[in-house]
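One chain comes next, on its own, written out as C-alpha cells in the form predicted alone.
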Amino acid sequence: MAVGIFDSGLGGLTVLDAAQKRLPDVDFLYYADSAHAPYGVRTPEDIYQLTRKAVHDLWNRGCDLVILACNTASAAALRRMQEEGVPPGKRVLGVFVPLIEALTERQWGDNSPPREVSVQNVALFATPATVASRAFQRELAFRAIGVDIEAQACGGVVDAIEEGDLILAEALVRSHVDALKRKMPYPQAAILGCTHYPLMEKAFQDALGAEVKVFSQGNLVAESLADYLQRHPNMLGTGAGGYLTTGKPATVSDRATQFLRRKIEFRAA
C-alpha cells in the first residue's frame, strides 16, 4: 500500500521526509521528473501536461492518493486536474493550503469566512512560474484579509539545489532576500513556496533575520496528510513504496542521499 509523492525533483523529498517519520507505517512512491525539472521556467501548459502524466502514472501503479509535492505544478495543474474530472476512486491533492492555513492560524479544515490575522506583511519566494500563477494570494483570500504579500520570484535557485551546487544556491538566496526586502523592508513572515527552498531554510533565515518567521511546508503537509488519511483510510492505495526518476536513476539517487543524509536509491519511471 502506497501513497504517491510527485514532484519535479528533488524538492518533494522535504515533503517525503516528513511524511515519512509523521506516517511510518505507510509507504510512499516518490516520482521525480528529473528529466523535465525545473518546472518553474516553463509555461502553465507544459507544467500541466508533464505533471498530468506523471500522477497518472502514479494511478497506474496503485497510488489511489498522489500529493503534488511541487508548488509550481500545484500552482498550474491541480485545479484543471481536478476540474476535468478524477477516476473513480482516485485523487490528487496540492501542498498549498495547509500552509496557508499555519499562517492564517486556522484549524485544518476551517471553511469560515475570511478574517483579519496578526500576520499582515508577508514575503513569498516561489519559483516564476507560481508567482505568475497567484495561486498563494488566491487562496490566502479565502482565508484571510488585510494580508500583504510581496512575492519575489526566486530564480536559479531550483537549478543549484538539483545541480547539488548549494554554495551557488545560498549564494541566490541571499540575493533574492535582497531584492525582496527592496520591496518589503520588514516582513513579519516568509513563505517558501517551494518545496525545494526548505533544503535552503537556514541561509533564508540567516538573510531575512531572526525576527522573521519563516514557514515552509514539510511538517505541515504532513500532518494534514495524517489528518486526512485517518478520515480516509480507504486511500492508502495497492501499489508498492519506493523511488522512480525519469533522470538518471545513479545521479539523482547521489543527490538525494546527500540532501536527507541517508541512502536513497532511484529506479527508471
Ligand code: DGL
The other form holds:
Amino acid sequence: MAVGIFDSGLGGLTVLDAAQKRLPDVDFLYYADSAHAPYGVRTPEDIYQLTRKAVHDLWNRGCDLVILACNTASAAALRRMQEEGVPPGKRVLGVFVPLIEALTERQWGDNSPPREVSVQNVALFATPATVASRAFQRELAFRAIGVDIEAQACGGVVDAIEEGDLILAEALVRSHVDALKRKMPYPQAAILGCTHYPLMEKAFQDALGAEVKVFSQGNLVAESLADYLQRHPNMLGTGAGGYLTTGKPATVSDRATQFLRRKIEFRAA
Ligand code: DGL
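Can I have the other form now, the form predicted in complex with ligand DGL, not the form predicted alone?
Complete assembly follows, chain above in first position.
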C-alpha cells in the first residue's frame, strides 16, 4: 500500500518528510524525475507531458493517489490531467490549495465567497513557469479580496539545490529577495511556492527579516493529506513504498540523504 509523491527532483522530499512524520503508518512511493529537472524553465506543454508520464507510472505501480509535490507541475499539468479524466479509482492532487487556505485563514474545503483577510502584501517566490502561470493568483482570487501578490521568479535556485551547491543557492536566494523587495519593500507574508525552497527556508527568512511570516507547504500538505485519507481510507493503494528516480540513483541518494539527514536509497525508475 503506498501513496505516490511526485516531484521533478529533490524538492518534493520536503513534502514527503512532513507526510511521513504526520502519517507514520502510511507507505509512500517517491518519484523524482531528476533526468528532466528543473521543470521550472520548461514550456507548459513539456511540463504537462513529463508530469503525465510520471503520474501514470506511479498509478501503474499500484498508487491510487498521487500528490504532485511540485508547484510547477501543479500549475502546468494538474488541471489539464483532471479535465482529461483520470482512470477509475485513481486520483491526482496538487499542493497549492492547502497553502492558500492557510494564508487566507480558511478551513479545508471552505468554499464560501472571497473575503478580506489579515494580509494585504504577499511575496511569492516560485519557478519561472509557476510565476508565468499565475496559478497562485488564480487560486487566491477564489478565496480572498484585497491581497496584492508580488511574484519573484527565482531562476537558478532549483538547479543549485539539485547540484548540491547550497552556497550558490543561498546567494541566489538573497539576490531574489533583494529583487522582490525593490518591487514590494514591506511584504507581510512570503510564500515559498516551490517545494525545493523549504530546503533554503532559513536563507529566505534571514533575507526577508523576522517580521515576515514565511509559508511553506510541507506541514500544510501533510495535514491536508491526513484529512483526505481519513475521509478516503480506500485510497492507500496496493504498491510498495520506496524512492524512484529517472536520474543517477547513487547521486540522487547522496543528495537526499544530505537534505533529510537520514539514509535514503533511490532506485532507477
Ligand atoms: N519542486 C518544484 C516546484 O515545486 C521545482 C520545479 C523545478 O523543477 O523547477 O515547483
